[in-house]
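Coming up is one lone chain in structure tokens, specifically the form predicted on its own.
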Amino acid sequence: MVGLLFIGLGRIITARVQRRIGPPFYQQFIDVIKLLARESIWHHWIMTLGSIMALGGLIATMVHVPVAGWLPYDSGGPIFLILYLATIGYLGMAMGVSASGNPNAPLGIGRALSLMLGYEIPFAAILILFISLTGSSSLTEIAAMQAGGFLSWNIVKFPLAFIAAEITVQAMMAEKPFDQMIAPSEIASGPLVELGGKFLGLGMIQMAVAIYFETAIMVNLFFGGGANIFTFTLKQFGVYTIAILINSVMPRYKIENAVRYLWTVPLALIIIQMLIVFLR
């Protein structure tokens, strides 16, 4: 419900940046109750369990993700397990759209395949800083290190780590620059075009589900998690606001400048950040 409300507000800024008016906010809760109502095109049952295995791979990613310090299920969130769950989510999507028959669903999935190995990296680095700080893997206790104020957040501690997290995040959501995935103009939307109805609806649920963990481990990691639900989840639309500004002024890369960019601007930016903790 979170996710789909950050899109439906997300369309609106970009609407009002390119001087458009834009849908409503509540757009994408009407789409997706009218495709699931809808008949579905159906070419093989590996499209069912490919969509199945997707959103059920996100879902248990979330089972993991502390959201104002509450885990429905009390692991720690383990990063690297949060990280693993969302890649089968990817992985099923993967598999779901490639069985569609469309040329363009897997030239869009090898896109996917090729921006994930590009932003994993940096990523990992980012993620070895903290561990090294804290000496856990948890993003609850890394979010509750945070606390004591703004000036306690890890973005203002470590902001070359932040804008480095950014870049990538930017590229997990699939975002311009990075949104090579998807590509309107050049592949009619990649995994996207075979699908209709029911396929189509699940589709956009696993993208709000995406987009709500990919914001909270943000919040986590820099923002120092939050007092409650509420100022939580504040902060992740913060995070995605960011994202959407950036996606509404910028070109697309090709998929090699995006993967040669990832590789070199936020892993020199980790490095940096890494020597100048270090070697204080």
The other form holds:
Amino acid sequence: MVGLLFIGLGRIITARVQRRIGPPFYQQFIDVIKLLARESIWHHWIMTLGSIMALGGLIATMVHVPVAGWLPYDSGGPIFLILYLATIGYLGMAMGVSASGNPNAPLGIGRALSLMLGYEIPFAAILILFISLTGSSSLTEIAAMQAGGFLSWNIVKFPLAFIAAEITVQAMMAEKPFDQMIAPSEIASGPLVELGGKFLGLGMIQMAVAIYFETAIMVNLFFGGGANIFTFTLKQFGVYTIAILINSVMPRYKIENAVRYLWTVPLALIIIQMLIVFLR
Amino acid sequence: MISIGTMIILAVVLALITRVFLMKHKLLSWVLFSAYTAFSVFVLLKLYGNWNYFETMNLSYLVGRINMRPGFMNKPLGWFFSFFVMAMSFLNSFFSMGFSKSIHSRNIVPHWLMILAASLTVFFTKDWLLFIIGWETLGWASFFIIMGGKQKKYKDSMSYYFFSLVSGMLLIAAVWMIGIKFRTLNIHTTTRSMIILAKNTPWQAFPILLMLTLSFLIKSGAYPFHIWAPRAHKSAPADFSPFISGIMIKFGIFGLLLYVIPIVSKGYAGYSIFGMPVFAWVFSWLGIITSAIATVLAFSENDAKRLMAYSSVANAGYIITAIFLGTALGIKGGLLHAFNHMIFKAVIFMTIAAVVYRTGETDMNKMGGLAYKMPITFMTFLLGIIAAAGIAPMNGFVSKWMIYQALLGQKHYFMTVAMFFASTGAFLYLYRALHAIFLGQIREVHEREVKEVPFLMQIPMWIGMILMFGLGVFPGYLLRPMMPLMKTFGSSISESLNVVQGSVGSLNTLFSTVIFILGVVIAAAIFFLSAKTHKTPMMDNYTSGEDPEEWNVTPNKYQFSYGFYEPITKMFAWALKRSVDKAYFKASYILKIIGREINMIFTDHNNWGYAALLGLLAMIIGGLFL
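Okay, that one was the form predicted on its own. Can I see the form predicted in complex with its partner chain too?
Full assembly next; the chain just shown is listed first.
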């Protein structure tokens, strides 16, 4: 829900940057409901299986990310589990669109996975920095470490790591300049090419869920979690706004350049940050 | 009670029977094989818990000046490995029964039985001599299966045999040094003496340890010895590949855990780096480098079996890294990953064998869309790659998670990042295999001819699926029996069924699986409650408004498989240029030249002068020594 709202608001922001008025903020809800109500075509039951597995995996991931320190079960926001549960969502998505038989889809997935290889490395380095500082791989504890005012937030303490994380999250959300997997003008929207009706509807929900937990991870890592769900969501929206603003003014990288960039700039930043932390 | 020695002799006798009398009855020999493995599983299950059990042969002889009394001992480490060997062979036998009807060599059963006999010897023996005999038997018996009597496979299987020869020679040299030093060849007493030796005079223990480690690393396909793995897998019969990948690669891991790890982790007194011995640190890094290199090589691989072989090498790399950490958690994670890998990689290779059985093809560029015809095989492969990529909720995730925890607990941050690379890379190449073999457009030939494999071959697949999922949700079912094994490595944590403890966190597998299933239920509810769908043919999709038939585009051409990860491969072109294969090729070329020159000395009449000179030199040197 919140994710959809974010996308709706994001569309307005993009429009304003481009000097348009943009759609109303609830447009995305209308789109999803409309798509779910449309009769749609499918090529094979594996498409259905893939769509359901993708959404299921992403919802499961979302449940494990602590929101303002709150979790349905006391698992502490296990970061490795979150990363690898998200992967089953991506695998489901990839499998579903592969079964559609359109070569554009695996082309897009191939790009997405190459990009994933790119951003996982700096992201892992960031996580390792925080794990080494707290001695725990739980998101709740990483967020709790930053308790007590604005100045103890990790964004203030580790600005270089934050810039690196912002770049990797940009790639994670597949916003420009890292939107090679969708690239409407090159590969006909890539993975989405054969999805119509409720498959596309599910795809939009998947995207919303992914944006929701990716921003939530960022808030937990850098913005000290949140006192209550309202401030937490506000911070999430802040993270998303940064991503959207960069997205609306950027062109697109070639995939190998994107991966090379991710392995040099953010990784170098995070290593400098690590050196500063460990040598001090 | 039937002794281990009897089981070994029984296997050898059965091997002889199947070789001499049953050459024409393939099915019967497979039934015998299956019965033998089932019986061994039964015998081994009875042996579980009886850790003081030992047997000595009524036989004593002298080796050099050492008095030998060969015998067998039941230790948890050997028990676990032999149990998995037998259980996986038992599963595989069902598959082979169905497989053997068409394209199959007759020599497999007898040699496989020899391998089983040899592996029982290696896993239970009390002294190094039987260990060496078993080790060498493993080498030649598997060589005959891999080559299968076919001339065109000679080169690839020879490279495998060469590496196992080198491994055997290093082992013999190390054992020879141990024998000279301690005047005994008993494995367990020399372990204790070696720990003391390593503490007092590390430089004396170092060459022995190094040779043993290299010997075992060759068997597990670590860099730079990895090149035998893809070749051996490619030329092996499709239903033997599960055994190579699942079991044969683990013999090296067994050797390391048997002898090298206890000595290095307990008795090392030399320099240390990042809180661990330099020796262990170097080989830990070697493990992670192995996985990274195998991952990069797998990106551009077009052959399904070679791709999975690289994946096995990468997994062996994780295991090597984990066990060389030397901590209880690292060894536990490594062992668990070894056993999990046995299950999921065997299952993956079985599905590939099923594809070979129906299509006769291992080139992924010539396949596609087989899932529509072989749904069970597809589901097995899917669960297999989920486990192999270490994605929750399958069994591969739990052990990989433990290895991460072990690395972080020892503060090896760079190794963790490298492992992230290998792990994400695994997802890349495994998805490529999934797409290129099972998804996308189906070829016209396959559309007409391919169907699901017979039920007999599906049995091990079903069992494999249940095992992968079950051990992913309840890793305790494997970790609990492993407690006596972990006790030998100094850890006495009692395991619960579904909660795994790490160094910087814990993991509740049951909870995460339940959440995942709930998520799937919610997604399915959204899907099935919304509007209707109707099915369209595979070729009826978006083609930028063009009609495929006008452009002569058939399903064969409408499949994206060739050059799948070209951008990434291009990025690593600089590394791929300097491959180890070329170094080996150069070495073999130089060896050939030297060999030819030596040959010339004795055969070419113009060179009699050299021969005379050589003879003179030999006489002088001999005279000096006498």
